[in-house]
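Have a look below at one chain only, the form predicted alone, in structure tokens format.
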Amino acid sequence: MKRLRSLFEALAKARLLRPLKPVIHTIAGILLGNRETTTEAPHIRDHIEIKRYMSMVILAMAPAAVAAVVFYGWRAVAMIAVSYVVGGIVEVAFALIRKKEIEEGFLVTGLIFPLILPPTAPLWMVAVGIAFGVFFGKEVFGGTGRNIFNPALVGRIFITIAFPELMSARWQKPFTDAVTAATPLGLFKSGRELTPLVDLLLGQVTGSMGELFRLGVIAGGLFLILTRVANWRVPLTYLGSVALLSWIGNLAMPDLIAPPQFQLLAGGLLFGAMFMATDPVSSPSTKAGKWIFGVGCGIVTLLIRHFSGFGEGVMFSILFMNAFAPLIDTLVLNVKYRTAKV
């Protein structure tokens, strides 16, 4: 292990390889870990640094990713591979330009992005979307930790607006070659048809690749909460506000607003609440702010689902509330820590 570490250090110092120093340090970090330690007290133990955070999120999303491969075969594998390769090129390019190490945040973005796409999305569209999301959703803000918006959602919304027909009219049911324009939310919106809850839970419906196996999504979300990688306040308030408001709305307008059990299992609500709304960079950092953020996501999701021309509101709601996250934290801190009057 010492010889291998010495080899990487020598490579990083080599004059010819100096431009590739960020790449060399990244590979060494992945293979050998970080050996930096504090020299004196206080020492922080079991701190969730970025490598551990990203590893836990990828592990939590593994059931949804594996289910996507089972449902759609090599098509899903190809979409994930294209996302990592193209997005990785953008990430490496910015690391070399800034002369900094490659940031591990892309490992999560590169997996989330293809999982929130329809399985029929062309591979060129996957490449365009992830490149746009990484470039405009993260790198222009300064990279991981500085982005205001979730990069995967930035890319998803861009290709949704740029290529609406390909993104909204071509959905494929698992284990079939049939392509349809109908999703569970679309069926309810057009004909008040409620898809059986068992089909929704097990993924026997149309939808984005990562959202279908909802049992796996729930398990992954609980894993993140139990390991304290994700804060429980955001998914609880997000899902809770959707359930409460849809229950009230269904009582008042049953032909317009679906019941809460359907709302929670349809579309990408569970996936968004567990893996995207909990992003610590683009969501509020204060505890009270997380409550407000989750409720806001729930309200906007329902408004878009039932009072707009879009069938789904999860991605728009999270991105919309991302923009208010800094303001929410500021207001919470101003209320909690008032300036003393002299």
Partner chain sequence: MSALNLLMIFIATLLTSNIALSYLLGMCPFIALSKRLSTATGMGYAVIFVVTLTAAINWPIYHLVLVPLKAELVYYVVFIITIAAVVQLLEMLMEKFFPALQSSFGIFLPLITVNCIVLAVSLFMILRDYNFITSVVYAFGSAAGWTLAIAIMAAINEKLALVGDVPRGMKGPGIVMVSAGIIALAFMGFSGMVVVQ
Contents of the next structure:
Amino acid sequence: MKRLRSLFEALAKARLLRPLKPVIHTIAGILLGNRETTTEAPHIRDHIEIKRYMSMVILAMAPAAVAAVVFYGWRAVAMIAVSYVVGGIVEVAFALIRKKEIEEGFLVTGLIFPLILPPTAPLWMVAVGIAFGVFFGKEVFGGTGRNIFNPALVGRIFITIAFPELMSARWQKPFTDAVTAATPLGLFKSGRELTPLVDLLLGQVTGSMGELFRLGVIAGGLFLILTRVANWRVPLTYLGSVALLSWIGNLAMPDLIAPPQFQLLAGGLLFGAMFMATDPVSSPSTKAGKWIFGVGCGIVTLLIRHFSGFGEGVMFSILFMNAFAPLIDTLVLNVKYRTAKV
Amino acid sequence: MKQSPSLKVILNGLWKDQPIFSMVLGICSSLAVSNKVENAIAMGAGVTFALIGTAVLIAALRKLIPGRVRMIAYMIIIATFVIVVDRVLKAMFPDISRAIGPYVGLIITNCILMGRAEAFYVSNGVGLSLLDAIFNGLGYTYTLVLVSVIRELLGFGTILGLQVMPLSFNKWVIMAMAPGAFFVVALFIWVTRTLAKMDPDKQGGGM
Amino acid sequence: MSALNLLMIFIATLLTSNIALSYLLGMCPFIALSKRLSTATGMGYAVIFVVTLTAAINWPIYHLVLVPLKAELVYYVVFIITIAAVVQLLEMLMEKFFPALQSSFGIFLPLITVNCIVLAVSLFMILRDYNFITSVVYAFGSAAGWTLAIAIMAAINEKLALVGDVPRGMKGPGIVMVSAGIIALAFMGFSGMVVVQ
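Coords for the form predicted together with its partner chain, given the form predicted alone:
Up next: the whole complex, starting with the chain shown before.
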């Protein structure tokens, strides 16, 4: 072990290999584990190492990811592989050019991204999306822990708007080859049809790959909350505001707004609330800010679901609130300390 | 090596003071009308014409315009030339005029015109000002065209309306919309600033 | 125009037809003044005030003076003179009667003349044939939407100054463009919700 470490250190020092230094460090880090703990953002409350944090998130997403592979077979594997390879290339290229360490942050992004895609998405589009997300969503801001927006969402929304036909109108039910244009949310919009809740829970409906097996998503989310990797405030306020507002809306306009139990289970709400809205880097860091963030996500989700041209609003709502997160934090701190006025 | 004043003016217009990306002036129009190459060329030509007219007139009248009202005087001069551009475009290229119509009027507030007037034409002779105007106009136009080539190619699969990409190409609809403009211009700013090794803090964004 | 229509126009100018994020206007000050939140909001309030006021003045000038005189052709010139005059007047009034306000947002007034959204709003209201009330609501909404956008941007820039590590050439205008692009992506989620011409 020791000998191996010194071998890597010697490699890293060799003049010839200097441009590849970050790569060597990373390989050594993954094989041998880091000796130093991180000193830079994101600072996790109980000082668990960023790498451990990342692996907890990946572990929590495992049921959803495994379900995607079971549902869609090799296609899902290929999409995840493309996402990791292309995202990894962008990450490594930046690390080499800017002479920095390679950060493991993209291990999470690279997995979330294929999971929020429709299973019919062509592989070249997976590559375009993840490259765009990692490049513009993360690297230009300075890399892991410094990004303002969730990189996976930046990539997803970019290709959603760039390729509307391929991204929003071609859905495939698990274990079948039939491609339809309808999702459970779309069926409600067009014909007031409520998909049975059991089908939603087990994922036997159309939708993005990772959001389908909702039992697994819930289990993973609870795991993150119970291990304190994710803060409970955002998922609670997000899901709570969706439930409350759709309950009121359904009483007032039953033809327009679906009942809360359906709203909570349909679409990407659970996946988004558990794994993307909870991202500590792109959501507010103040407690009151988290409450505002969660409620804002809930309101925007319902507005987009029922009043806009898009079928699902979860991803837009989280990206929208990501943009507001720094402003929310500043305003909360200003109110708290009454220092600068805005 | 000592450069002659006119060579310096030309170089500054085309690269060093390069209007859009180095000084971040006139960025509104560079974003809004760069979705198609023809719009970009029309806008570039319009700005160049207005710039030339303004330069000549201001340089000629520079000793007559009282300092206190010079801003408003510049604006009236610029607005007059912009009206000409608007009319010519409407009469000769009605399609383009319909596409970029409102943005033509906004040439008046295009910071390049006010910026060059205040920085150069008010203190230089007609000849040098004319040269400055021509090359600043050209610099503005070529950067605008570069951006629009990327946006039209990806957004419509065409360049100047001619099909370039294969018909099976999936159009990047987003490139024709606002976010596409932001991302392409951001890349251009990055590339030019990195190549020019510009100090970001000193020259970060002018008005 | 019903009250609901006016509300729709207001919401649209804030979100789907945001003058900065979807019409790409007012970008020079958006880049230059978004480094600090207090500067951004100061400029924003001044813009809201001037844009609404100039629209309310330019509308009657165009419809009650220029159209009867058949002098629509020169409305560019007339509008910018109005704008410059309003800004000058405000500055003088403020200095004289509200010195406290002058120090907080009066310093932004001279900069407004070069903010293209002031002229843009007046031009758009004529082009779209809005009536007077609609024009004023549209002007107020557009300016408020611009202020919202620059406030978001300034808060992002303040956070980036603390935690960000932006590549050299991307600092300043570059990262502002990238952020604005992503914010514009997020705002597009509302498209189809409210339609304004």
